[in-house]
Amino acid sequence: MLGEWRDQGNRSGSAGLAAGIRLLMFDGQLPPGTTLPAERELAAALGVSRTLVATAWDLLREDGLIVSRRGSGSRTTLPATPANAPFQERNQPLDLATAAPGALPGVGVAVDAVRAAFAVELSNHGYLGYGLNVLRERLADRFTARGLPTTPDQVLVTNGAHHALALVLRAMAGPGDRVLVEQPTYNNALEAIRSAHAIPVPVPMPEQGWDLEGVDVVLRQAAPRLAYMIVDFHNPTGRRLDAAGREQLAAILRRARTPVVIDETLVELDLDGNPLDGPPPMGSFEPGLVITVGSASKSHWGGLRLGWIRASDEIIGRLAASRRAFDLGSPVFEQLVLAQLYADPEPLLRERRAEMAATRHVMVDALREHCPTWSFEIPRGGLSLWCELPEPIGTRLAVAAQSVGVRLAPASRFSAHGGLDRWLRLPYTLPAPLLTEAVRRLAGVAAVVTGSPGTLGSDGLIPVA
């Protein structure tokens, strides 16, 4: 993890080796709370005397980054962090409502590098309405690199997919405007919808894959003015539409000549493959009417709070233009890092897919040893599981969770008109040790909720993403 730990700071050695360590801590790798090495044993690991690693700890202990305490060794901290706390003993709930991982590796290290890019902006007045050029540049790179032709005057950043969605809703769509949506889909992209006072029309998922013929029927039948879709490891199921299930569903958007969003924020999460080797993107195939949204939040990290649309040059336009009535442009630091982390993406997104696919095979073992009788497909990509429960107690199961210290979201969220109450959506972002204790904990829920149907109360606010 150090790798060149002697270049992160001044020769001497000590402060560079204090330096790497200060790095991987702000680049999320030690988070607070993690025990380091002995410093007899980190020496001898890393060739250098015991005074060396001594003196690195020292400078660790100046900043408020390490405490230390006789027989228990020393662990890393933050300032702000109480000291007495270790950071996994804190009383934070277990959350598997969020789908969502910390922050990729190298995020860190992408802030130090764009300093000096920072620097240069800060001469100009910061307002991007389109988004920095650079970051538009490589986006529009990734997108031809996975078969979708893109130039830059095609791309508008935005504060996240979601961002994205209210954009096109606001400009393409009006109150009692019917949106074509699957059912179960993304709970979010449902409150946006109901925000612009539009009604979402659901297409239920068949168990395998999807229901094009409904898809066809809905758009003829309720000509929806916008369609709201993911192909890729659908948010919640996990599936994912193949290259000709893709050239009839543009065919039939074609036909009825309804636009659609197709919501790309999980396509680099492609777990036992490569995004560049699977499926042409949806705007390949109906380069007119697909209006694609991705995020920069499940596959490197919400906190960046960035996304994007690609579309054609004058939808782009008109969306720049509805934009003024939400906001004047994305933040330009976060956007020179986001370009940075672009610049050679793949690796990266590599370790990301690797980390991703060990915790969900972390989740599948631990639900098959603890809860036995609830099934699922293992995705190909994503990062959660879509269970089938053995009795309708969804809702009752989120709710009892609570008590044990983990938090759900109810399958009803992901519904149009609610329901769903056998099916649960399981994330697998957490580390690995909390994940198994998650499903240990709801498995003893589990096994004793019973009867009443139970109500979210006034946690029903919480966050699902």
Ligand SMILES: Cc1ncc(COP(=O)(O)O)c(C=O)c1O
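Take the two forms, find the largest set of C-alpha atoms that superpose within 1.5 Å, and that set is the rigid core. Residue numbers count along the first chain shown, from 1. Just so it is clear, the structure is predicted and the values come from calculations on it, not from any experiment. First, how it differs from the form predicted together with the named molecule.
In the core-superposed comparison between the two forms, the C-alpha atom of residue 123 has shifted by less than 2 angstroms. Superposition of the core reveals a Cα shift of 2 Å or more for residue 72 between the two forms. Core-superposed comparison between the two forms: the Cα of residue 43 travels 2 Å or more.
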The other form holds:
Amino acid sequence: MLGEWRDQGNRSGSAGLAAGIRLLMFDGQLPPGTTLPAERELAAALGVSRTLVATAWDLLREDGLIVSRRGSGSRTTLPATPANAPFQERNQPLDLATAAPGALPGVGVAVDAVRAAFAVELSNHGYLGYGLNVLRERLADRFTARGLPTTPDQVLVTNGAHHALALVLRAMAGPGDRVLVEQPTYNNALEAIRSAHAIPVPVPMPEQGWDLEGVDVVLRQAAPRLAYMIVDFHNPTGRRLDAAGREQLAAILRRARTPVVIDETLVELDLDGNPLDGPPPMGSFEPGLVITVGSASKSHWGGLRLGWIRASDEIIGRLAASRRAFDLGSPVFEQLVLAQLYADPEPLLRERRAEMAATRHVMVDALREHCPTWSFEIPRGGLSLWCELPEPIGTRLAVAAQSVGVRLAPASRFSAHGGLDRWLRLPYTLPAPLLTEAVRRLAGVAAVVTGSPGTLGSDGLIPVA
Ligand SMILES: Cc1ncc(COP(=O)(O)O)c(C=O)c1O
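Now the other one: the form predicted together with the named molecule, given that the block above is the form predicted on its own.
Every component of the complex follows; first up is the chain already shown.
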């Protein structure tokens, strides 16, 4: 799990090892309560001295990240944050690991606007297995406006797109089943597939667009039970499949009769145009096999925790029935808020697109100034840049970036089989001044990681102003 943990910068080996463990913890791969290997055992496995491991453990103990008991070894734990710590200290570092913007003020306005409707709902029982009717109607209208005629019966409201995928996996893929995915793909989708005990089968994305012939081959040779694809501002590459590609993909899926989950979480984030003028939804090319999942998280706010599934009424019925085993519907208040936002969605969506186009511009400028050797294509939409680094330093960069208060998601997380160390996903969802500062710090760290001289301060530390 530690991979390339050794720093080539100015840290000692023990600090590098501690940083590697810290990354695994922040990355969720070592949850709190995990028992760490004994010092002697780890030293032997890594080919280092026992003192080096013991010093690394000391550093982690000082940070409050592990606790050790004589006789029972060391366990990971969460550091306690004093309630009276200043806000700055308690606050998270600059987060370039999460591609999600805060809400626009219009979301707060919608909250105020639905109070009367909420009072009416209070007299009902509040269990809405399929979702609030007015919301299902408005989401159906949005699909219809985008070119996929939809009735409210074909919409199931969920607690986000991720929940939607988990529901589909539960209903349609069992242990040992293969699920076709793009490589790279959205990291949490891989987690969901694995936790359903299914096996992700990756189709690598070529330098541009999609390898649809590769999809065809995998569908024929690996006979996956299901496919999962993001054809609208793909996370993490930002690509969009054009109408001709969708037509071709639909024909391939039809031949193999493989159902596909199309994740439209980012579809409204067309930063250079209007999604109403974009290629029609994948579902309009193959209504029988396509199950569309969508979300309010990126267009409006992740804290609403609302998404949806659009499929045939028969599949929606099946999914609603299987959902009952583990949850009984989404919160009514948030659904009213989202229904309000979708009563006239254009103004706020336009504002969101303009906001993200501006931060994309800031990120591009900052990278060109501070990281001129990193290459990327400016994506037409979505929330992040997919950068190619001049050397395979992605994981080491993610570890070292913590020391300057920047969180990164190593690209290996977006891959079914690890690797991708030459790549980095950089979301542009932080406010503009923080984005520039984060890139400036990253440039300093990258110079240290690659061993370029002249970037360290006289004290041997990375200068962080
Ligand atoms: C492609 C994709 N799908 C799903 C999600 C999760 O969405 P939600 O917050 O609606 O669960 C994200 C969030 O980053 C995403 O990028």
